[in-house]
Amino acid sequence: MTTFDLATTDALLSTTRAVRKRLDMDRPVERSVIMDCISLSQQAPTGSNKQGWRWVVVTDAEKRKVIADCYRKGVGDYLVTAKAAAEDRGASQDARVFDSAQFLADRMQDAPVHVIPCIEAGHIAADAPRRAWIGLGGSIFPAIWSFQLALRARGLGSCLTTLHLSYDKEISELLGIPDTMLQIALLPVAYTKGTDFKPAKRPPAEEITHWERW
């Protein structure tokens, strides 16, 4: 029987957080890196085993700086906005959180690499029922986690956007993406500055779980 060391299990799963001043923009990425977690991420589990995962891996400054202009626009004033909110109401952590998400708009094409994860999707209608879109996301969202825990072991972060999309038509056209693909997500990697990543607040189990019925 395979046991795991608990302590460092729980460690990576409580402590992969969502990455963004801390990303070395300086460092340089091993294409062999990103290559041992994309493989790693190929073991989740994905609807009907059909694996349709592809993944878009770009560390081109030209084209990054293109995918960081596109995901600019995308922004727009969304951030700005939610931070003044946020500090009205008193929620000192999710001001915290919006000024990081700005900073990382603003630094976008210096991380050194891109990484977008796509999905076959030419099977399932625009009008398709919501099931088959759930179906869809819950087929690569694993395999993105995956691939996410897999660089915190290695000593590098991550963050996992989606506000590029409102401009998914002109980054596939920059990167000859098919049609029938569709993007999922950005994600920004980097080696992070320093590991003492630790857990984040949140509200405990007991009260977001329920037994039996609601």
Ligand SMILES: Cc1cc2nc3c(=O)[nH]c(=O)nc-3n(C[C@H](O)[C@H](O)[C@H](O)COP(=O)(O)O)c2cc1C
Second form
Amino acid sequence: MTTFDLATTDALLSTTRAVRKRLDMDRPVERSVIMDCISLSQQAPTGSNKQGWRWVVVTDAEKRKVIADCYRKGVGDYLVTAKAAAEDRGASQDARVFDSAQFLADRMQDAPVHVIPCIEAGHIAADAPRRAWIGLGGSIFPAIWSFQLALRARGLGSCLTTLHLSYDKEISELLGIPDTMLQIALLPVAYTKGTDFKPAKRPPAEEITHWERW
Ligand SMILES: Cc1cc2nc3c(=O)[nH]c(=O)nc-3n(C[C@H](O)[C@H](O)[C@H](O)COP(=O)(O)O)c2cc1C
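Moving from the form predicted on its own to the form predicted together with the ligand:
Let us now look at the entire complex, which starts with that chain.
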């Protein structure tokens, strides 16, 4: 039987953060490390074992600039407004997240690698029942998270972002992504500055778990 080193496993699971300010924008990332992490992510579950995922990896600086512009258009003034609102209500942790998100929005083009996970969605009608859409998202997010965990284990970091999706058509055109593929996220990927990430403050499991009934 395989046994796991729980200390290491739990540290990986509890310290894989959304990395923005600590992405090392100046250090190149090898193609092989990205491919290894994508390869590992393919062990994730998918509905009906469809494995409809595709990964678009962009290192070209001109293309990253266009993607970053789409991301910033998607951000608009959302982060500035959200940060001010968080400060007003004294939510300093939220204000820090919005500040960090603004940093990433400003620097998105500098992340050495942009990874766009996509999923085959041609078979799903726009008015398909909720379970179909949940199944679709549920068939790619586990793989995305595995990809992020694999990066972290190798000294790299990433941030799952979605604010570019208001402009996904422009990005699909730029990268030749077929109409049947749905972009799910945009992950800026880089080596991290240091690797000493900490668990975030989260409510205890007792507070959010209902045993036997709600
Ligand atoms: C579905 C989803 C969409 C997200 N979109 C964005 C985004 O567009 N921009 C961003 O900076 N972070 C985005 N995040 C990252 C969250 O802000 C982040 O996970 C959260 O603040 C918790 O931080 P932590 O992962 O470091 O604990 C997204 C996360 C998820 C799960």
